[in-house]
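We begin with a single chain expressed as structure tokens, specifically the form predicted on its own.
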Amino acid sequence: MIGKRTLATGSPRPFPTKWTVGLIALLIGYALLQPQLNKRFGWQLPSLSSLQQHEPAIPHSSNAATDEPLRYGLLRETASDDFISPGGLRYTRGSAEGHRLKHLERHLQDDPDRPGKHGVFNGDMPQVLRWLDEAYTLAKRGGNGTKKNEEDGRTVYEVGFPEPVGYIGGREGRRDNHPDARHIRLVVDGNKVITAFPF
């Protein structure tokens, strides 16, 4: 029972007041900070109510009532329009398209009239998101075939793959008969995705 300590004799003795006050302050602090920490860092700290019920915390998601609570079957929504991948990459609002996921979708189809080169991923969005998680994990480890640079305060990873992950489109790609792309360039700000494409 909270606030009581049982001695070997079986008689209860009250907790010192300072311990009780400290525990209550700690619980209140956790309750206030838990949603903010989850939102900011993409963590999955359980709420006090879920700890009380001995059940895992269910992250807030506007899609929770639907048949597919995860975006593309992979991304968990931690806040409104803020998604995190299993590998820890965050996809948030931003870019000319309004959201980083919309920007990423532009690299799922060729734009043959685009000047220069345009990297186009093979496969669908779930496949691309899995490749990006893999690239991110490999690059953070500094594995073979990976490079890391800093540009304008952002981290740029370049990761090679043994098999093609896409092809080169755009005007130059069309001129060169759409050569295979076996590398991914991933630009992040912390763990937030800015852009990613094959090259």
Second form
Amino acid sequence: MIGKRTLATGSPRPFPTKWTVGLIALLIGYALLQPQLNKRFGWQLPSLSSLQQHEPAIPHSSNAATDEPLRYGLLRETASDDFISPGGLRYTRGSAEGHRLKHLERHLQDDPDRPGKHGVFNGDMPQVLRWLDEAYTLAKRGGNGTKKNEEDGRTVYEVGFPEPVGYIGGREGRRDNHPDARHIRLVVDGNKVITAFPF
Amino acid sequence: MNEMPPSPWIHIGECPVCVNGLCRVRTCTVEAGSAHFYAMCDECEALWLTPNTDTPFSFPDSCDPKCPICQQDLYGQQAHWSLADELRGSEWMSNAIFDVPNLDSLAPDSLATLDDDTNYGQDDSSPQ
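Would you mind giving the form predicted in complex with its partner chain, to go alongside the form predicted on its own above?
In what comes next, the whole complex appears, and the chain from above leads the way.
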């Protein structure tokens, strides 16, 4: 005897409420723990916002084209290996790493053997690029919590943030138990980024 | 173009411009084979021709950076972060700071003691 079928094949079953609640709890937990885990273990877990877009981590060489996807979801390539952010910062070839974006990536993880301090950002590249745009905008406006120093064509901006944007690594940071960093120092030549790091 | 820092870290102190940068000694070689040295901040690229950050500094062109001494490509194949042996007999050998990496196994207290000891490593062979 065949019993009554309980599995409907024509219409999807509603997602159980307890699963929905569990999933939301997991996401909230991840969002809260991600910066702490990166700081504690030197991992590079992506933020939730960056998971919404998949971007290669290394800049590539290509001809500029308006229909190309934005690098890190933010940067438009205006010429080969020449990127501009929504806030007007340019990222070009340069530095010992070969490209300013590659140099910035050095500040996504600690360098515990480095003498002195090494500023390490809490977030991933999309988050860092958004912070740099914010810092650049605030610094050019000259608001509270910002400083500007010009040296032989280079401009050094310092911008304070209400929340930690990273931590202090390197030997000195390790010695001090990796204190939070609530400022960003941004060095530019005009609008071309030379370096940036939290301190 | 990618360069991994050799051991030890050879520098002349923290950068007075960007504060967190390390003014590391670089070696550049001309075709004849003779080497010359300068210091460059590994963050903001400030350049020093003498091993003292209190002396005047300059910045390279950010689009076309050149060696401040021979005007070759600043990041060309002929230039790199200095190795200790290359500095022998130069004023950089006696004035630069040689920071030994890979001290992870040392406790923070021990590390502080070592950093405060100006004679540390002076009698030892290079840890490389």
